[in-house]
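We begin with a single chain expressed as structure tokens, specifically the form predicted on its own.
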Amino acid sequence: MAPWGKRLAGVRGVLLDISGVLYDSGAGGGHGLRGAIWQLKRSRLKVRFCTNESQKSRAELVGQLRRLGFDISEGEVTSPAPAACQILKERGLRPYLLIHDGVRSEFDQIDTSNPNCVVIADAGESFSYQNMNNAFQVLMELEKPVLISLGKGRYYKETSGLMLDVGPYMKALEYACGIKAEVVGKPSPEFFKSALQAIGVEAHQAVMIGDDIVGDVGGAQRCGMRALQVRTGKFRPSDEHHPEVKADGYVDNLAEAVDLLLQHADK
């Protein structure tokens, strides 16, 4: 690979994944990571947190991060639930919600009577046969079925081990109904673009830092961004030999990525 100075030259903005990067789900963030965020936000670089978290509302997620000692506000976070609500309102869609109770408050202002679409997220234990079949039945009764998925991750890491994410359940409904879901969240280009617009940075001037080789790294690169993968969270050693996606760099953790950015970016 080229020297770090060349790989990070001209970077003006940073998009940061949260789970698996700032902390592992269910565990705290180390002092070094809190310090790294503090340094990054006080540099000349623009920073945006870009997450597919769909088991918690944005307010709950930020509250958790602040309790862990991170200096983050709701206005700095791009997450899929608010973006999905905007789409539902603009298109007059009334969803059957197959989502986690923790994120349900994000949809309080959405009409869910007589559903004409399905919204699926990381519903955890709510991914029962009955709930999946209810979603299937709603879609099959529609002339033009609409399935909106908050991300399409395959799995993520909890302290107890790897956990299935929304992607496998989204694929099951796609297969059963013969349709294609609309993804709101990473790796959707529109999701990355909305995060970049929030900090006023062009794709070629930005770098994504995440633990997901496909959703974070591959999604960002398809938008014209550079991307670093951290060897934390859901990272697997095989990611460094992925057949389709190669990160612009691999780092042991977020603190190392921030050190490199502060040395070489915006030069």
Given for the second form:
Protein chains: 2
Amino acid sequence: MAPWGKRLAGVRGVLLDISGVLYDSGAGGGHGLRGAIWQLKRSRLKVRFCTNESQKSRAELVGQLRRLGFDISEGEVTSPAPAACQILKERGLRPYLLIHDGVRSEFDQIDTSNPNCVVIADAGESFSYQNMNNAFQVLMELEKPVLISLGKGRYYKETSGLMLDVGPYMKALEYACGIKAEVVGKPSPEFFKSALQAIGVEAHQAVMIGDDIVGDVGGAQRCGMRALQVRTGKFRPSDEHHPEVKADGYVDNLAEAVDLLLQHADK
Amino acid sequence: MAPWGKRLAGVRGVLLDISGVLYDSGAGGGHGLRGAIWQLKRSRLKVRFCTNESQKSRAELVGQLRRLGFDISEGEVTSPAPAACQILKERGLRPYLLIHDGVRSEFDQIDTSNPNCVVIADAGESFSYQNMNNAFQVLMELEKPVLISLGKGRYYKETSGLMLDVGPYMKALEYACGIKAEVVGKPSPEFFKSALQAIGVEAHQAVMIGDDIVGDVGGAQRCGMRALQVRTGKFRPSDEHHPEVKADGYVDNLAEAVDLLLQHADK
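Could I see the form predicted together with another copy of the chain next, after the form predicted on its own?
Next comes the full complex, this chain leading.
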């Protein structure tokens, strides 16, 4: 039994990362994880999925998870593309979209003519030199360049191996243009707060469960939440000795996290 | 007459950037620049071409310049690929080469099997997601990842507009892997020093002429050289008010720089 389990006392709400936690989580998983979600959602705990997924629209993401057997609906997901759309509308920004085709539908209502900013997301194969250079040229033409990045993750894990995420490409444009991007998504405090608001839970009553020691664990802790790291997905053993971030607990996978939560949260 | 011209007194050697100075230098240029090089090489001043060009081999670069009418030979050029090859050999490194096909011949003698480092250069269109991810995966497999970057320029100017240089992609891999690249090329002091050695001139007797306020001007000044910025190539008016670097002088183009040098250097 994890000796730190008692740190979960008083938890009322749970934020769950998706990639690396629910799927692409390495060996094991599968049936056990579907059962864990099922149990969690039938407990007294409020649950919200809080993802930086920016290759797929929420509809596509939820469809994929449901096909994998997970009981999840679109309304339970906080993801960066809708948050970015709200910012674009509020500030009258017309983006050049350096994004994956899978997430383009989230921007259907956004005017992209004569761009006055760049939105960058996990574009995968669309991170061609040509597309990066287009984004760069848009930014260099602007008097006050605005670069909005959906997350700033370094990499994620697919079955085929580690894959570059949006963060490295965000850094590339920051350096090229001498600017600083605005990050929408984890670890931005606004993003965690909007996920907590959606379930009506205060930060000190909530725990984040994720595979990213910096983006999930560190980000949530800076917002006053507790945070567990799962040893799945992009987890690496060195994360448990990270120089700056220490999780409240480390679990082998989501199923172990849910067991501990159901046992300790009410105490 | 430039009032700062007298700062050129005592100059014995001249290092010349190529791209943005000899060509891709915007309007004007052409015949005047070829004449300037001709005059310079027939003066008492020692001349060395000091370039971060990493898309082309020296042979290809010199061939192109000769076709443009410039009197230049391969032996007069200091460029980063040969410097990198020397480092690779000295340290027994076998690189994954994230480079442009045009410069691949410079690495003909280098063992690239079972890579234990990454060499990144201005790869242009070869900066695909796939190639970047290959380099990333090589680095993440290494216990002590070594990333060697041929220059760290932000961008350069082609006739068609500003183009991303190697620097942004170097930054992307640095961030993705949590490492720091070793830069071979300007503004590395070793690189400037090897160019000075080639003409037997001390730093305090030399002037660098380039279009890059940070890489050319700032880098040369940190080595104890004087440095002029040309208002061609990637020059932007804001460079003359750069927060950290102030050139010893600004000239409209290489021809003006050479005029001033021939007039003041001997005094």
